[in-house]
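Coming up is one lone chain in structure tokens, specifically the form predicted alone.
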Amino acid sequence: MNTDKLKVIGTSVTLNEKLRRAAARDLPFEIEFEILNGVDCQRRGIMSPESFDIYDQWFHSLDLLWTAGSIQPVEVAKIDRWNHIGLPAGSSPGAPGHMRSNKAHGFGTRPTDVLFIQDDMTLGSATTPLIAMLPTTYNADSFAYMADAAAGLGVEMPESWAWLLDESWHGKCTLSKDPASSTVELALAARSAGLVDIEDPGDLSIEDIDALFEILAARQRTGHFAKLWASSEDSIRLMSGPSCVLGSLWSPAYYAIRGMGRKLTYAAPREGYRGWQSGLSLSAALPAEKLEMAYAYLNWWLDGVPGAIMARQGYYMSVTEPVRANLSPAEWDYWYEGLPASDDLPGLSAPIVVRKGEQREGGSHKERVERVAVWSTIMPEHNYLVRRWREFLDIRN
């Protein structure tokens, strides 16, 4: 591997063209970003630690990658901005002790669960000078739909994910193909629609899922959802075109539709979002003569230019004050104080992506992250979960 050249494999929602050109502007040694959708990122993460040096996705992979050997610990020491963290189910990292992590931040995996390497070599909560993962970007997910269509199907509010399940929407619904999220946003909509009994969405047992996936291979068999995606580019394409109007979306995707003049709404459901964190993790194959370069990569990501790269398609930062000195006050307003715009905002795929006058759904940074109901994650039955989850996507394949 070029050991002048660091190495980053990660999905297009971070690793934008936009941040490969300031990181290319603010680091002294070249970077090169390997593009992949989530499942294939995480796959690749898993069993091929010796093709990329950075790992960038989601905190509840982080379980896969370290029992498999993938990562390699990162030394908070070695983190200019540690003690300046926050995280949005918990307290900040550098407190002592363990940090604080129950249901009134969601079920699920929590990224205070799985910060910290123990001394027994597992993740856990209790602060420890090693972590897994550095914790960048995150953000609470819904749904997205078209107001227009949900009026001409008289579908009623409040919103709610039940809507995923709900006949109103038959053969108009997408979803990821990520069993990850799909999976806790399916038994959220099954639960919430009354056709099952799950006590916690996020740690599904056998019996829960054999339930949710009868459920949803009879839709499937219908054709309840019309296609299902892979990547974000694939959302929105689905989305802007005429036969999905309402599907699970990610932030950046809902923003670069906004950006092409759709009308399209961003939900924020009666029983919660669905929260994520993503971070940068260290290749256990990382070269020696490589680590300091890799270090300054990590650092660099929460200097502020990053985080107000991630702000204008809608994710937080784990470090804020910088983000807002790289903000405009109406852009901080907007995106992190939930306040209705002063000006028309720029996105990174339009001039204009929120319009003058516009408020984002379910208000402040605060006020949408304690409304998280369930945290993506990787549960107990996974292998199950994901066989079961192969079987519903190969009924109409």
The other form holds:
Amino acid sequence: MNTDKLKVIGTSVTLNEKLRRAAARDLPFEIEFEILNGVDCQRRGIMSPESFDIYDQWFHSLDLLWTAGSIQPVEVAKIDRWNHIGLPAGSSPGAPGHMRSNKAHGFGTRPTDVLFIQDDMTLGSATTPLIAMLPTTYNADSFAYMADAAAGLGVEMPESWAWLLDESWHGKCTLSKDPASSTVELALAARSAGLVDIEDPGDLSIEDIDALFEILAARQRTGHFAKLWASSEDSIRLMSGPSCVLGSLWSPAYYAIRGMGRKLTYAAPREGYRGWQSGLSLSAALPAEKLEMAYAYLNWWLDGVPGAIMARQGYYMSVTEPVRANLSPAEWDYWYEGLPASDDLPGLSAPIVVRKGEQREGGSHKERVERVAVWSTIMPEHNYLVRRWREFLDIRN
Amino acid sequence: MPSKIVTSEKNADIDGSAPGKRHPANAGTASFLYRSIRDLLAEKIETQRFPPGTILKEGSIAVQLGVSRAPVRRALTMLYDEGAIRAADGQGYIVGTATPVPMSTRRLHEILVSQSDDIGRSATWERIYAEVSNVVMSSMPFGTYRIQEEELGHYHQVSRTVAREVLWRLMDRRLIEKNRKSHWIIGQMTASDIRETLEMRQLLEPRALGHVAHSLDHEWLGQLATRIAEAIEAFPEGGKAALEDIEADMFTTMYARLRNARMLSSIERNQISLIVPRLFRQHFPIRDDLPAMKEYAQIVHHLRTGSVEVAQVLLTNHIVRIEQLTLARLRVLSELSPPQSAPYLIAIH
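Now that you have shown the form predicted alone, what about the form predicted in complex with the partner chain?
Starting with the chain above, the whole complex follows.
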């Protein structure tokens, strides 16, 4: 592999055009970005560590990458702003304050659950000098819908994940193709709709999975779900077109569609959000002579410029102070504080994605993250789940 | 590749006296062979086709049955342990307590071969068992499959009766099941299967180790200790093959002389957790296997020095510890596509 060029793989939402230009401008070496959809990126990370230097993806996928031996430890001593990192749910490294109990049950994969490399080479929350992934951006996700359509369909408030399975939206509903996020959402949906008795949406038993997929397969066969999306771009095409009026959606897609002038509402479901955390890992195949470049890239991500770019599509950052310095007060107030926009605000894809006076659904950064019900996760029965999921996807293919 | 496994396994059996190198998937086959022979001989003794006083010799029985001497030796040892035969000084064994009566080769042939097709049939199912069992185990993490009995027979050019015999044996080991429609089903291996079988292994294997500890061959233990030490020394360069040979010895050969047949078959039925690392290592590095190798080294060390209880505790700890890693590896297998399926398998999901 070329030793003077850093190769980064990730999805289009973190490795977006603005970020790539900023990296080219700020860093003294060449970086090659390879954009993949979420599922493919995770697969590449697991199966082909020799094909990249840096893996920019979801924290929950660490369970698979670390076990597969595809990544090497990140030394926290080489991260300049390590002591300023704050993780969602008040679970900053080393800080005891979790939002609920400390038991890793009922939450899916919280970022701190898999952050540190333990002495026995497993991943855990006890502080050590080595981490599996540098935490960068995160968010509280839900779904978006056309408010006019909802009113027309007579859907009852409050917003609920159960809407994903509600017959009212038949044929007009979309989901992500990533099972680690979608099954959590669908488990919340099915439980809320009273269709299944699921104890923990972040840890489905075989019986839960079978019951859930019976419901999903029936809906898939009758065409309840329109197409499913693999990338943010796919979801933008689907949700901005006539075919879908309700769908699980990432916030960059939501704000991109808003930037097109479409009226779309992002839900704050009564059951709570699905949380996720992203970060950067070093390939197991990263040669020692490229380590310096790799750490320079990791440190740059916490410098404020990437964080401001992430903020303009609705994402939070693990180190906030430099982000604040790179946003206007109006931007900070809207994106992080949940206050009404004091001005029209720019997005990444359009000059205005938020109109003056608008307020972010769910409130401030703190309020939204506190309302995370479950984090995206690789469940204990992941292998069984994934094979049922692929079967579900194949029903309409 | 599957036929190669059968060959090497046969060879192992022919060459090998009791403990030797053996693939875990094949171990069941070897043990089945000696058990079949034991059952056959026991039946002949019981029905008095071998009347009291009959002299039974390892070599001539092996020749008549067309098998190697090792399984016959083991079958005879079992019958001896059961009290059905007694040792004749350097002359094999004698049935019952009566005065020794030599048996002509022709008579032996009549009794063992002409009057019985048991071992012939067993030898046929035996021939394909290892291959089918390997296909079944390699499919388990990838979904639920149905095995077509008739197609299985066609594929291996054996009768449906033989195919069915193989399937019954697989069901006996809990590798497959029959569903309500009486179809043979390979159920998908789940995390809860792994947890449950590991819990059973925790109960069974340390106990079994206690039973066999004093009958283990010291030379064999010494060789095993050396191989483990070499694998640790070379780790990870020694590769997965050395590691898998060691695991076959630790978890199969180790218990081969267990007299409690129920316990032995329970152990075999509960060892599906061993399938996961085998498949994992075909694609991913063995980095996380070093702690296990060190644990094996300690267990063998204590067996050699007679501290059996310590070895049992270490084995328990090993089985407890391995759960998390095995489950994590099973999750990683989710990224692998199902292996190319044998023509007698139909994917259900």
